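Next up: a single chain in structure tokens, the form predicted on its own.
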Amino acid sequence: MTRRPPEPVHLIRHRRDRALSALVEGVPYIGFMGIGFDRRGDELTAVLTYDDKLIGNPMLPAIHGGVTASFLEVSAIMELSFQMLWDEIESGRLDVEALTPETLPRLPKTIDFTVDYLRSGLPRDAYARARVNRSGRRYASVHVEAWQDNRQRLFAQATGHFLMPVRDGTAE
């Protein structure tokens, strides 16, 4: 009995980078309010890039809340996609290169969604990472977290429940 050697890593890598290139491309408003992601491995940090228009309060100047709130839910709810995908991602089921805003798998939908404002955001990139405490075949706990300058001094964090989809595609 042979042993099938490993598959090359450079063809694992664009697997897991076109899976999440088309996660994000699926959701304009990512693409609008300037929101990246540096993955690796399975680990995701959400980049929000600094832009004027990202301003609330041009006096201080602080990113509006509104910004820094979405931020977060599109943090959480990327990882928990990214996630959901993994393991057909890992395994080659998922054929990435077909992947397209009409055939790629239902998003998590937000059930509710609490921010802890802890300081004003700065008028710098901002940084974010979501950690799932709970994911389930019908809903999904997500703590999110996010940072400037220095990850030990948060400007915000969040806890959000969703509504996981069903893998055929159709609602629940």
Given for the second form:
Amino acid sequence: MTRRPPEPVHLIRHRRDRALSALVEGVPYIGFMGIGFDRRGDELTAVLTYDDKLIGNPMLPAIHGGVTASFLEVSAIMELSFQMLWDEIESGRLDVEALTPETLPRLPKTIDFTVDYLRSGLPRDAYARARVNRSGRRYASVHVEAWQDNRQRLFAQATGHFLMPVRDGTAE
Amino acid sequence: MAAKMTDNGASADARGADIARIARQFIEAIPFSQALGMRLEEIGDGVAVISMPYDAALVGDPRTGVIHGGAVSALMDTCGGAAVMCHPEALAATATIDLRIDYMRPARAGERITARATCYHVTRSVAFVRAEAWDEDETRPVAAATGAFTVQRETPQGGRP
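Now show me the form predicted together with its partner chain; what you just gave was the form predicted on its own.
The next block holds the full complex; its first chain is the one shown before.
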């Protein structure tokens, strides 16, 4: 019995990274905020690089609540989108070389988003990880946590509900 | 800012104008609000109206050109904070405890978004806020928000009660 040899690791890595960067670069607001993503397998960590323009209270100083909300929402949508596309990325069904902002698959849309501010955001880098608690054909529920220096000391968390795009093959 | 509450109408009006002036100075100096181009339209007596111009850098969906929900959140959060700061019973500084936003429809590409927040109740330590946002169609809101904010009162020691 013959078995197909495993796909070379650099091809797998390239396909995953290419898909992720197409998703990130397709959204101008992610660039405006200075948010990047670290990927380990299918696990994403969003990284918000500190910049003076992100300040909301110059007296403390603390980053703006809207920055925190944006960072959490961007992280949640990216996690959900990456997970939604993962099987297509892995199988090669999604042509990652042809991905442009115009040809990007439709992204989930936020229905509602609730941010819980636990402590003030310090003027330094922040990190976030999102967890998809439920992803159905139409709706998804995502929880996201953000921290700065200590993973155990969250400065904010959020829960959001999202409307999933109708996709080829899953269309109603 | 420790002016006493008074039933003298003229003095209360003067105090209200004072609060609004201080809140306006603070809001207009916020770096992130400036980065988003926010403009304070109205402020006073627990109500704030702030608008934000359309900017291609804030787009969340490249296919439609719709502004990212995060930028709308930032507008709502700023507007909510401003409403708290200009409430007659609140004092200068505030921070968001929680904020929930419902996105009712996408804001139309190219249009200015305006948020109006009302601080409808204040306790000793918490301010409750409701807000709505519109694009140039003022009959259908694009988003609604509810939030709780801290109320930081000065004590004689300068600490919080």
